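In structure tokens, the next block holds one chain alone, the form predicted alone.
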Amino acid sequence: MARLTHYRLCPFSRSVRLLLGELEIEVALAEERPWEWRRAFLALNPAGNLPVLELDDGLVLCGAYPISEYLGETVKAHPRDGLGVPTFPGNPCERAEVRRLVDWFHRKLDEEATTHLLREKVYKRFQGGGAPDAAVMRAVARNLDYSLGLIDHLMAERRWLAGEELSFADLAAAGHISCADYLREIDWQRHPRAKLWYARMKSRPAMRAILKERVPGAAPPPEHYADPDF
């Protein structure tokens, strides 16, 4: 079988898990901590950046973007029924529009966002550094913000992010919020149609299975984290 190495709060770990449950492909999970940096990690990824996934070949791929854009390579249609998945669907301007949102996401909203959140209201419990900086978590709350904005703005428009169909554009946002929303950092009432798009997204049995998952040692999600009609 093969195997991703993930965390659980990675928004970027959770956009392939959502990918890999969507095409209904199993993998054994193994949790690596980021912050740690171990030796034995670095072996596998010298990058040191998540996920990592094994495949039952021995190829090894590194990252959300290798990973997403192999399983779009190789898997054109869904295991189970035939039809299409949810990588990079459409023609080429359609697919084109996915990756925009996925860089958005996956660059844009991690670099302005995420990646901060995590290190001052996650890293920074396990490693002793103190409470989250005031400063750095209003800036945080802008830029999320503004991204949740970018989704009120596209999902008046359209079915799912990219279009008509869901993608990994989906997948990558869904990553980012629900561990932002795990953290307690949204205000779903100033984006009702973000929360729209994300109540059909936490229906889905890939979410549902990560959203059931708790991060030892770290602070508890708010009661709807759960919850699709939140």
Given for the second form:
2 protein chains.
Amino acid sequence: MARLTHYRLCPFSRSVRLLLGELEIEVALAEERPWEWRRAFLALNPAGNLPVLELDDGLVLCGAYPISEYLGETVKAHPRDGLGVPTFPGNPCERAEVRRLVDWFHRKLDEEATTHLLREKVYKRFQGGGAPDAAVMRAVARNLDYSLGLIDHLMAERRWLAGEELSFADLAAAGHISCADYLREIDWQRHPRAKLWYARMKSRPAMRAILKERVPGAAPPPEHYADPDF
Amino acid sequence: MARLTHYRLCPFSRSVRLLLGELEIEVALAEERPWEWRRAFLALNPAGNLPVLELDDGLVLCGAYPISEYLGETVKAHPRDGLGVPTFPGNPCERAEVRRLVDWFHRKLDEEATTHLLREKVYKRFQGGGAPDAAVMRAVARNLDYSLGLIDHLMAERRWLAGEELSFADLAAAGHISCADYLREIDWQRHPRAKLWYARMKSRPAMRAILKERVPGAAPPPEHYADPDF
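With the form predicted alone in hand, show me what the form predicted in complex with a further copy of the same chain looks like.
First the chain shown before, then all remaining chains and molecules of the complex.
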């Protein structure tokens, strides 16, 4: 069985777990605490980022970008219903739109919000860094709000973020949004269309499994966190 | 003619200009100063990142990730010699290695070094932010050194970064390394194998054109900057 090294509150890890779930690929999970920078983990992936997917044939795929594109290229049909995989559907133009949105969440939102949020509210608890920095947390809230505004905007005209089909853009977004929601940083009242999109994401079996988990050392998530009817 | 909105010292812009040059695709260049966050530019690309490629048929591609993958999918043969394009050569495993390295430079090295380097040594000059922060610059130097060590390591066994063929991994790396070299942050004496790789990169026509440019408002580059025999 393939093995995925991940961390429960890593948005990149979550996006790949969602993708593996949608593709019905079973993996053994190994958890890595990314703030520890363990030598054994760096020997597996010198870049030090999560997740890492080790396939049965020995191939090691490091990071959400190589993993998602590899699965998009090699898993050609959905095992359940014979439809295209939800990774990068459509023609090259439509796939460019999926990738623009993946980049929005996995690069822009990560740099502007999620990576700081995790450091301030989770990693600091383990590393003894003190309370979250109020100025950083204000910037995190502002930048999350801007990306939720993007989701509102897209959902006015589309069924899923990149178009009519579910794609890796939805899974990348759900990775970041679900971590921020766990840490009580999403104001859903301000984003009614994004909320409808997220309710549909929450109903998917791969997402339901992730939302059941609790994270040792982090404060408990809000009441609505795992509830699709929130 | 297609139009590329870029900034001369943006590593992502440079990587895409190198790719367009390798593919012999001519574009009109429009320069954008990324620290200005102009409304007209944000209307074109709400994420605010560079570069943006506008194709003749009206398609707008935002960011190095969608642009490189789109060109990899649609430009199927090299116009000059009929070989495969240098974007993502090989089979899915080999392409995963290209993408691992693209991710290394365009995400990891950018977050750990290049983005800070540009802010401290270039953007601050225009925004009146004062002298470069010494602690930030020490971290930048350390992180650049680690990535040059990766290039040394790869070049011990390979012709190009991801294998025997030039790929977008080389172009992404050259985008970041050439910006850092302009700003005098590369200690080439410490990295003899990386230096050989970079000498070969510098000899390519697409790179030579970029290395001729000078950046208004930034200090001049070192003597060796544009010289392939350095």
